[in-house]
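Shown here is one chain on its own, the form predicted alone, set out as structure tokens.
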Amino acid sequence: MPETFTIKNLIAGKRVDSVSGKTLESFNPADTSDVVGIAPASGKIDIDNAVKAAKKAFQNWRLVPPPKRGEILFRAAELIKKHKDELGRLVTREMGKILKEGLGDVEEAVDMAYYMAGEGRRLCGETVASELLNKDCKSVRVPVGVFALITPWNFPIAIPAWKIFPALISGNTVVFKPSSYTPVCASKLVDLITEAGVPEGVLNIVHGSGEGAGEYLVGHPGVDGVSFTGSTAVGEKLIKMRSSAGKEISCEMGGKNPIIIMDDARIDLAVEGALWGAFGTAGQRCTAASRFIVHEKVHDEFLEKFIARAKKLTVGNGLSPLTDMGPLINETQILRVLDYIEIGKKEGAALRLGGSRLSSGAFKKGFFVEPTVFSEVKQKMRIAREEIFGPVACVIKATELEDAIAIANDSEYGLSSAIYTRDANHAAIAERDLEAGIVYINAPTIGAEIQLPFGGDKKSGIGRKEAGGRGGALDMFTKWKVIYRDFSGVLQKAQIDS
């Protein structure tokens, strides 16, 4: 059997067990006999100690020149890149996604580290002219303080990197609580960032459950800001917890993402995009495509080709090069997906492919479900409205572009969206009218790049966006300070003195 990693919290530069001595285990979702890691089950005292360490370290870290902080991030990028293969295999082993996706998960962390390292020389504000003589005016970015970072299991390296690197380059200190399902991936990432030269107490990691550690961390009075990625239900709960404190919180949450396929689309290309959008990461992405809104003229052709290609997908252990789709993360998630499949059948949707758990032979010890396709789906059905977070595709018929966009927008979510068309006017209308934070033209709903902001509207996102670019993570992890300097030697009153 592969190695079982015993990992610890990192608090004030020291590796420590939880005060209670309690632990939790992470398992390979493709084979539950493979225990990937044993991690501390942290409680309130552990969180208190981590926040205290971060608070203390902030006083020095905020004064480190941003270009120097950037040098540390650059070294972190180099170290992660050096260990990419082993980290990618670990992602696949602990989370389940196929190896190519596991390696892509790590590459996102490398890219984000390089990008944010460069931001150390671009943390710019603006200098403007004053209306008074011998006076100047400027705005500067300053760090917020101690940030709590709460991350999910589906991108156990990439999403933590999306939060840790912009937080650090901005001069904040961090208490990081990763998913209890992927603690080893998170710990290995933190090891490499620490090795790059991050001072003691600047980056702390505490393992534990959401209820036992995450909620207490979010509500901790010593935490100045929170960045959360996870389900909408949990995000809304955390927002209520923070609202009374009046402090920064940003939540990147769920999605029910549509792909529109117009009658002039390249159908074979749309089918390939639909396969990747629906079944990549076994549908366990906030940006996964789950609604396929197809023009009535090409509906039957698309559906036939989509089902034919989905039938050929190989489900199995993600470490096998032959596997196209890996397992779901755990028993709870597979039961949720199977429950929604039953709901879809009862609602009157036509089950055209899949719908069952795979549990014999090589699948016996894992959490596998077949790629599933429903047709004759109506927008009012629960399977068309609620996030399933699994490999379930709903095909909906539309009459024209305006109808398709109206169906796409008829959702409480607004994260990602896509349209396949060869009509430039249709593409322009879609990118203008689709109510989503991200719009793809002739590409599926997954595949965001780190140099632009990432996040959604409606119940898909609350607060600042993730990742890079204007309006991205630096707006989350910094606050503005405006400075007026008067060197006239006399009292000048703005808007009063002439």
Ligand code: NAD
Second form
Amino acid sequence: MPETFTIKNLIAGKRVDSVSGKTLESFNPADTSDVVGIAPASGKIDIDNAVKAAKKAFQNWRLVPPPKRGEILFRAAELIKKHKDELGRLVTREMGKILKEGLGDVEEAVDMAYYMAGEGRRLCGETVASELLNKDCKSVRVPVGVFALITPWNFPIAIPAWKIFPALISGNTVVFKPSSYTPVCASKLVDLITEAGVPEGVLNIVHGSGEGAGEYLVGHPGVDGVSFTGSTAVGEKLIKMRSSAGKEISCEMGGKNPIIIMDDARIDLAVEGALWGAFGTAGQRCTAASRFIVHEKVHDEFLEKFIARAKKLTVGNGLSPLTDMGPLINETQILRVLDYIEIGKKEGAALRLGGSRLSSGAFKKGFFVEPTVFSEVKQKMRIAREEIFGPVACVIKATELEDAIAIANDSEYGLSSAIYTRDANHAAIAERDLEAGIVYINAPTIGAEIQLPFGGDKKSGIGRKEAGGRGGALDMFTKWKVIYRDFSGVLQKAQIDS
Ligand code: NAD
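Just the form predicted alone so far, so send over the form predicted together with the named molecule.
Below, the chain from earlier opens the complete complex, with every other chain and molecule after it.
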């Protein structure tokens, strides 16, 4: 059996157990007899200590010149890159996704670290002319303070990196509470960033459950900003908590992402995209494609080819090079997916492929479910409206572009969307009219790049967006300060006639 890692919290530069001594365990979802980690189950005192450490460290970190902070991030990028293989394997072992995707998860962290390291030399504001003589005016980005970062299990390295690096480059200090299903991945990432030279107290990690540790952290009076990624149900609860205290929060939440396939699409390309979108990461991506809205003229051809290809996917342990789709994360998630499959059948959708748990032989100790395809799905059905977060594809027939876009937009979510078409006008109309934070043309709904803002509309995202570019994470992790400097030596009065 591979090593079980016993990990600790990192508070004020010291690796410590929870004050209560309580622990939690993480398991390999492909084989639950493999205990991946034993982590502290933190409570209020642990969180208090971490917030206190972050508050203290903020006084110095905010004054470190951003290019110097960038040098630390650059070293972190190099270290993560050096350990990419080991970390990628750990992602697969603790979270389940296939190794290629585990390595991709780590690569996103490398990319984000390099990108944000560069932002250290680009943290600019504006200098604007004053209406008065011998006076100048400028705006500058300043850090927010202590940031609480709360992350899910499905990208156990990438999503923490998407938050930690922009938070640090901006001069904030951090209390990071990762998912209790992937504590080892989170800990290893924090170890490498610490090794890169982050001063003590600047980056703290506190393991624990959502209700036990996460909620207390979000409501903590010493926390100045919160960045949360996870389910819409939890996000909405945290939004209420923060707004009742008059404070901001940014939440990236669930999705129900559509791919439109028009009658002029390259069907084979659309089928490949649909497979990757629906069954990549076993459908456990916030941007996973779960609704396939297909023009009636190509509906049957697409469905037939899609099912034929999906049938050939090999399900298994993600560490095997033969595996196309790994397990789901846990028993709760398996039950949720199977429940939705039953709901789909009862609602009158046609189950065309899969639909069952795989539980014999090599699958016995894991959380495996078959790639599943429903046709005859109507947009009013629950399987077409609610986030399933598993490998379940719903195929819906549409009559024309306008109809397809209306179906796509008939959702309380609005994270990612896609269209397959060879008609430039169709592509342009979809780009304009799809109600989502991200639109792909001739590519599936997954595969965001880190140099652009990332986030959803409607119930998929509230607050500031993540990642790079204009409108990206720097807007979340900094606030604007305006400075007027009068060097006239006399009292000058703006807006007052002299
Ligand atoms: P989750 O909401 O159960 O948990 C996310 C994080 O919040 C975990 O760290 C958890 O411990 C913590 N948490 C849970 N309850 C809490 C509470 N009451 N107070 C404070 N923290 C709490 O989500 P999950 O199952 O880990 O992840 C899957 C969900 O995340 C899906 O809905 C998926 O769409 C979403 N997701 C969204 C994005 C995005 O960028 N939009 C990316 C990845 C995942």
